[in-house]
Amino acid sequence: MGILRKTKNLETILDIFRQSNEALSANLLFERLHERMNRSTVYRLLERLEDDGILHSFASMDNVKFYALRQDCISSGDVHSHPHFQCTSCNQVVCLEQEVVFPTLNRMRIEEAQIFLKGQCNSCLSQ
C-alpha cells in the first residue's frame, strides 16, 4: 500500500464513487468526468485507488473490469466476501450486501473469490 498525493484528479474520481450507488467500468467513469481527465491518468488512478485498499475491482458479465468502493462493500479479511450483480437490461453492475461464508479447507488459504450474479433489477422488474 503506497501513500496516496492528495490531488484534484485523485479527490474527482473518489467524488464520482461516492456519489454513485453502482459500481464504474473505466469507461463509465471517463464519460462521467466529461473528458476532464485523460485516459492514462483515469487508469492509472483507479490502478493506484485499488493498490492501496480504496477500491476493489471485479469482472462483470462481459469480461469489463468494474470498480467500487471497498468501504461500501462488506469484506472477510482479504478476500471480498460479497456477491456483485449485473443487471441484463440496463447493465447496472452493484455490490450486493450478502455476505458470503467460505468453507474452512485445510492447508489451503483462500485469497480471492468472485461471485457474479445476473439477472434483471427491481427498476426493469417494474417496468
Given for the second form:
Protein chains: 2
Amino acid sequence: MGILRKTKNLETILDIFRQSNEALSANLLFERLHERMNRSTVYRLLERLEDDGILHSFASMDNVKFYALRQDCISSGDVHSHPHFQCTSCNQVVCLEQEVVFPTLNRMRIEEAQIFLKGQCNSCLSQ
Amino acid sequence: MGILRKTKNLETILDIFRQSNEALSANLLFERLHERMNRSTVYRLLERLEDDGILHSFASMDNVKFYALRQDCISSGDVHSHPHFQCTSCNQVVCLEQEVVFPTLNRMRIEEAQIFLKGQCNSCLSQ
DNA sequence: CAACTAATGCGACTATGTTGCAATAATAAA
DNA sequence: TTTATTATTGCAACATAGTCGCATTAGTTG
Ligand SMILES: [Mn+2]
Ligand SMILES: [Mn+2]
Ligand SMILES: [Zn+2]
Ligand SMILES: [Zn+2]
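Pass me the form predicted together with another copy of the chain as well; I've looked at the form predicted on its own already.
Time for the whole complex; same chain goes first.
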C-alpha cells in the first residue's frame, strides 16, 4: 500500500499533525476540520497514512484509536515501544520520548507492546 | 456503590471468571452465556463487579474493554500495574503476574498505567 | 407472608468505525 | 493542453461496543 495521490485532504490532515505534537483520534481530527471533510475520508486517510508509515496508532484507555506522527525508531530483535500519555485535566494525548524495550520473556513471544499512562501533564500541574 | 443483591446472573458471571483465569470482554461473556442473559445486564454486572473491586478492567489494542478477577495488589505512593497479554493465535487475554512500578516522572504526575502486550502464548508456541 | 426496591429485559439510542457505490479529481498518456 | 485512467471522495447504510429510560421481576427485610 501507500500514498498514491497527494490530495488536498491528505495535506490538510498532515498539516494538523505537523502543527502540534499531539496525538489525535479520528473524531478530534474531524472536529478540528470544522467538519469540512467527510468522516469516512478522515478514517481512510488515517489508515493510509499509517500503512505508509507516516503515522502510528495506539488505543487509549477509553477504547479510542489515536494517531500521531511516527518518529524514527530503533529496530532490533526485541520489541520497542514508547509510552503514550493522556492528561486527565486537559485531555491531551502525547507520545513520550523514552523508548521501552521488552525482552523476550520465558513463556511467550512478545510481538507488540503498548504502554498507556494517565495523569497530570506538566502545564496542568503548574496552574 | 457495590453489590447489594446476590442474584443468579451475578453468580453465573462470577463462576465463569472463577473457572478460568482468562480476561473476558462483555461480548465474549455474552457468547459463553449462550445469550441467556441480556446484553445490558452483562454490561451492568461487569460495571458493578468492577466498582466493587472484584473485577478490574483494561482496554485491548482493538479498543475493547476486558475484565478479569482482581488479585490483591501492593499499594504505595507509586502507581502499580501488571501487564496484560493477548495471544495472536488463540486470542486469549490474560493478566501477567509481574508487577510494574511507575516512578513519578519529572514532568508529569502519573496516576494510572496500562501495559498491553501481544504475541504468541506458551501453549500456542509449543504446537 | 407482604413491602420495598435493586436488578432485569427490552428497546431505543450514542459513539466509533467500516463498506459499497456513483461522482469527482489527481495523475499519466497522448 | 486535452483526454483517459483510476484513486479518492462523499454519501448512505451498516457494524460493533456500549449506554440509558422505563416497566416488570425478583432479592431482601421485617
Ligand atoms: Mn506514539
Ligand atoms: Mn489484569
Ligand atoms: Zn494537561
Ligand atoms: Zn495462544
